[in-house]
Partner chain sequence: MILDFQMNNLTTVEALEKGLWRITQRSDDNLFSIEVTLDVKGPALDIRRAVLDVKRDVLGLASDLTPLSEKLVGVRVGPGMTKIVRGVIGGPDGSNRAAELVLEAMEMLVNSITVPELRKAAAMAGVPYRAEDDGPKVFVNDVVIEDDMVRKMAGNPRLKDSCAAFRDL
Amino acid sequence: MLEYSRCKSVGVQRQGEDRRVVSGVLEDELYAMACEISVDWPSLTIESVQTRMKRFTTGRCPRAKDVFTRAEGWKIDSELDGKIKKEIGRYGCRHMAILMVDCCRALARAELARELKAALENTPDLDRRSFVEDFHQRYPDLRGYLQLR
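For the sequence just given: structure alone, the form predicted alone:
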């Protein structure tokens, strides 16, 4: 019998050439929360952060709504995970901080996948390793942020 279940979902929407919106939802028996992050692409700058707490366990959790807007203006790079956890997760909700990190990582993976798919349509025998290296040259801040296997 299932005694615990956690569902986490992240989606990335492309809104024009220079804007991406990432939506994340986490829900389990203790927590239910959502965040939406608008990012300028390709500068990788967080334009806005909206959070919603439906179910939580501590009085700090609802503060995520106010605390997480501090990330507006931050850049998605290899330092972002620690910055989110230390500078805003500590004062708001740690679970929301992890969800936000997951959203930013998903954006990086989604853009890599989107560009790779388009490149493969044009060049089916594309060298994927070279493509990834080129991607990192175009978006150097994502080097080390994308964990590729």
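Cool, the form predicted alone is there; where's the form predicted in complex with the partner chain?
Keep in mind that what follows is only the chain, not its partners or any molecules around it.
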């Protein structure tokens, strides 16, 4: 018998040269929430965070909303997960923090996927390991962040 189920879905879009937008939803038996984050590219800086706590268990949960915008101005780098979990998870909502971590990582992976797709069109037998290394050299802040494997 199914006792618990959690679904998370994240989508990334490119809005012009210098803006990336990611939206995420989380839904399980206990919680439902959504967030949208816009990031300046290539500075990798979080510009805006918009959230909605849809379903939760206690009256204290929606107070977390005040904490979520602390992420505005943070950079996407190897420190980001820790900052989100510590600042937003600890003082706001750990479930929203998990969703925001997933959203930011998907946004960064999307950039690599986008560039890989373009590179494969020109060079079908592309050396993918070299491609990843080249990507990391262009975006050194993402080297410890992407978790590609």
